[in-house]
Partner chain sequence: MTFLSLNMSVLAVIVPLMAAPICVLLRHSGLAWAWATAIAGITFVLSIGLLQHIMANGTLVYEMGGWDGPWGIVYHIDEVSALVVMIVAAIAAVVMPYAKLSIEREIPKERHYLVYCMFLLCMAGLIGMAVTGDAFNLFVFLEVSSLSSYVLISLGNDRRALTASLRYLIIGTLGATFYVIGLGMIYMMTGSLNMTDLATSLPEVQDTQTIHVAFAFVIIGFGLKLALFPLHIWLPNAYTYAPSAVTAFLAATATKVAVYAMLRLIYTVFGDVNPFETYGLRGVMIALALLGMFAGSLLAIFQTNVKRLLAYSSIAQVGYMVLGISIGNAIALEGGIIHMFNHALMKGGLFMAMGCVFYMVGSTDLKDMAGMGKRMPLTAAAFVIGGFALVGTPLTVGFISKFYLVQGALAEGWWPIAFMIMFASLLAVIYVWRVVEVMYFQKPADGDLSYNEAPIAMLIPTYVLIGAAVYFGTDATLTSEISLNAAQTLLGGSK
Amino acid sequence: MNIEIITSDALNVMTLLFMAVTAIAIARIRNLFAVVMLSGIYSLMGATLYVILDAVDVAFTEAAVGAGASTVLMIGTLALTSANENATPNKQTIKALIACTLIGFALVYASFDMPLFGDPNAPIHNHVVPRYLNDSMAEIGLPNVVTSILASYRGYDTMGEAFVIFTAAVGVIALIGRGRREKSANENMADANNVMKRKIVLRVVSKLLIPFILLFGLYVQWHGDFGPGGGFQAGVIFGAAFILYGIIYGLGTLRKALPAWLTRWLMALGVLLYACTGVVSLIKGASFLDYNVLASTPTGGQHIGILLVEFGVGMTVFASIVTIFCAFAGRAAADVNKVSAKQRSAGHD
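The form predicted alone - chain by itself:
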């Protein structure tokens, strides 16, 4: 037993040290592509740390969103920016260093009042956690306590997170979205200039991988009641499959398979499905998002309600990620086309 504790502590320390080194490298490197890659590594190490701490659901989300989707979206953003970070004046650097140092000391000082790591008598272990662990199976009927907490006990919070993702996608569309005709022309030009589309190995491998990625996404979506997974993770996995398809075959080809109007409708339908599940509970005389009244038995109602809201979250996350990627990729294609047009006009002159 002592050997297991020592091994676990050693893994924790090594992982935290590696994350600290990665964070320092991110702060010092000026190449933005390297920064994005290191950020993905940092998120992956964070997911590893969550696995060591037995927080598998959180690790799953961190790996899918932090190391996966966020990295891809930041790479798409790099197409709209320069390759290197602009140098900042020394005075601003010193001020930022002083501010970060003071905040760091304040956070460390505040941590002195926190219970020791792993303390079984910590307040968090003596408040609602025992009730969730002891009563969730009888009240919700799901083996995965995390899903019971996120989709039922804390259903309001999860609905808010779904609306945040929806709002982020709408904000991206409002800020950098373009008209349909201009976007279609840009996407067709981007397909013509897409280098990856001409790589036979990439095309063959992607065709083999994408069906399995989608199948795994379905497994994660519907297996979240019994193990790690759920709507957030499944939505990211589905989005990653379509983003991979768009990167290899071009944005125009992706939009033929998944039109812009469809992803925007799915974004809205996902959050509407979540909210309407709560409205149905109100109509049946219960509280908002109280799934007990959705079936003849409370646990049966919980199953139906969690199934609906998780499906809504999956739709919103999937459609939002694909929409954000296409918005950035379409804007980058438009900028490339403008440069190419200027070069052609300069050559004619």
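Next block, the form predicted together with its partner chain, ref. the form predicted alone:
For this one, just the chain is written down, with no partner chains and no other molecules.
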């Protein structure tokens, strides 16, 4: 028995229990701000758990997305809606409880034939995967197996994923972006600016921080082949830097640095870059996304291919995150404007 293993197992179960407590709290609390924060914490605990379970890349992503981006979006939504939830009728609660209990029991029933946790003899460790672990160094030439699988063995899935986030961004534009383009949005952001202007510390610290965040993003982007990280995480981090900028200096300022047309182009070009890499393989007579033909040696080709597609993912994710944020923020600005206009007119009366 290895003491490290025991600690990690104990930690693992503890974290899961904490998550359970958090989840119950989410279910019970009716203040939506608290719920959203708890949901962020829930994600963050998930990320911790992933680290314990050796999934560093996933942990990275979950932290950036679940705890970061999702929470920001939810708070943005709360700002536009209401902060409290109505009580739920009892009848429905009972029905839901019964349904969930039944499904839960089905799952527990299913678990009795599952391989035990951590068992190296489980089928998933012995079929398919050994090749990745044993041959990916020779076939792809990267130490991070997750990146190898993500970008090459299952690169097609990742392309699909990039298109999913692209779809979401375009969808958000269609739903709440420039629905009503008011010039006053900028002017209103200036109002928000004023609020923030007073918080000098925030402004200074963020100005100092943002370059480092960007740098870190770049590092994650280019280092993803060797350590944890890659296009997706880099995109989110890069996006986070700009979102921070936007929060503190106002949407207008952010849009000056990153105009809407630019994010739109980046978003589209990112996925196109990904797909075009595949098309180049096609033209060179290989299968779609077969990077071997991109350079004189297969591993060289893989390297170029992975760099290109990771860059494409990064671009799309970054631009999509910023686009989505701006859509929500723009809506909020318009909303605040409407309310203040109402108040103004009420005051005049």
